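A single chain comes next, written as structure tokens; it is the form predicted alone.
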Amino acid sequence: MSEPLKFRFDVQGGNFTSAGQASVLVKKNLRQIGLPPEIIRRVSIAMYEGEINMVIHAGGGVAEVLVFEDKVEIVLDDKGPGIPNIELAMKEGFSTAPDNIRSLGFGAGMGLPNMKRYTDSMNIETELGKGTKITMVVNF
């Protein structure tokens, strides 16, 4: 088995001018090598939803995308301050957004839920006052 292809990306934390630019990439370089749209659909909202996580909650942090022969993995690797509760932030709408972060449109409480959603496995590691991370894959 040949290596993955392997994307790296710096998620800069609060800058909402860049925020979602990784997930752009990552898109864009799907489908120049190929991957079905509707694997690119799925990778790209992961991606994103994970990617704006960071942005808010945990002051950036690094995002890879690997893809392999019949598989595309995301993982997102971050220093902020964990998550206290896993159960809950995978319910739909709970958000520990700041209101001024919501009054940008960001913060809606769908993140976790939707990486869950669109992937075909997703597995969170956090210690809180350490960092987050999350890996999630996608099967073709």
Given for the second form:
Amino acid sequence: MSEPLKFRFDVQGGNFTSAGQASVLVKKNLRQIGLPPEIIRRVSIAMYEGEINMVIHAGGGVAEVLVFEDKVEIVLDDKGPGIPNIELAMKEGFSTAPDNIRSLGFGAGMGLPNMKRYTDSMNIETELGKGTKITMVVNF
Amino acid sequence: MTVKELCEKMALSTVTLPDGDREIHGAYCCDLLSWVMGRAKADDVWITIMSNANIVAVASLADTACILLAEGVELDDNVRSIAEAKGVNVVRSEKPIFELASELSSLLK
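Having seen the form predicted alone, could you give me the form predicted together with its partner chain?
Below, the chain from earlier opens the complete complex, with every other chain and molecule after it.
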């Protein structure tokens, strides 16, 4: 099998003006590759949610998107505070985002649930004080 | 119905229409961005009062047909330029969300 096509982005923490840029670029690239629109939509939504989470909670991180012949893999790696209770964080509506973030329209508590909803598999590795690595897969 | 036709029928003001011939198939009303990302469908009119730069990314990624700013909300020139560059249609109205949704609902039937 040939090597996957790889896109890598550094996500800046706390920068809400440019938040989402990596996801928009991924969407553009996937469109150029010619993937089906619904696959592109799922990948870009899941990635945007992850990107915003890294901007809000983790002080930024690295996002990688790997395009294989039969799937897209999204890997989000940050050195943030980690997630204390994954079960709680996965609940729709649960949010630890501060008020100033909510006033921008974020912090609905839908980030992780949306990431799960739009992907075929999602794996969270997290360690308090060390960081979080989330791997998501969208199959074609 | 295209976004351009929608503007005429509902007397909406144009903020930027880089893709005015885009077809509309439904509508979604919400101000929480992740909620919109998760629930709005492609080709929806997204009615909101949010006007920061992030709405452009959300509309682009969720693939909505246009953003309809309600309640007379204005868009900064900077955000307007981003929308134009990303091919995201933005229109506006002085009317509240409920009224706009109700009018739109009759048009979409």
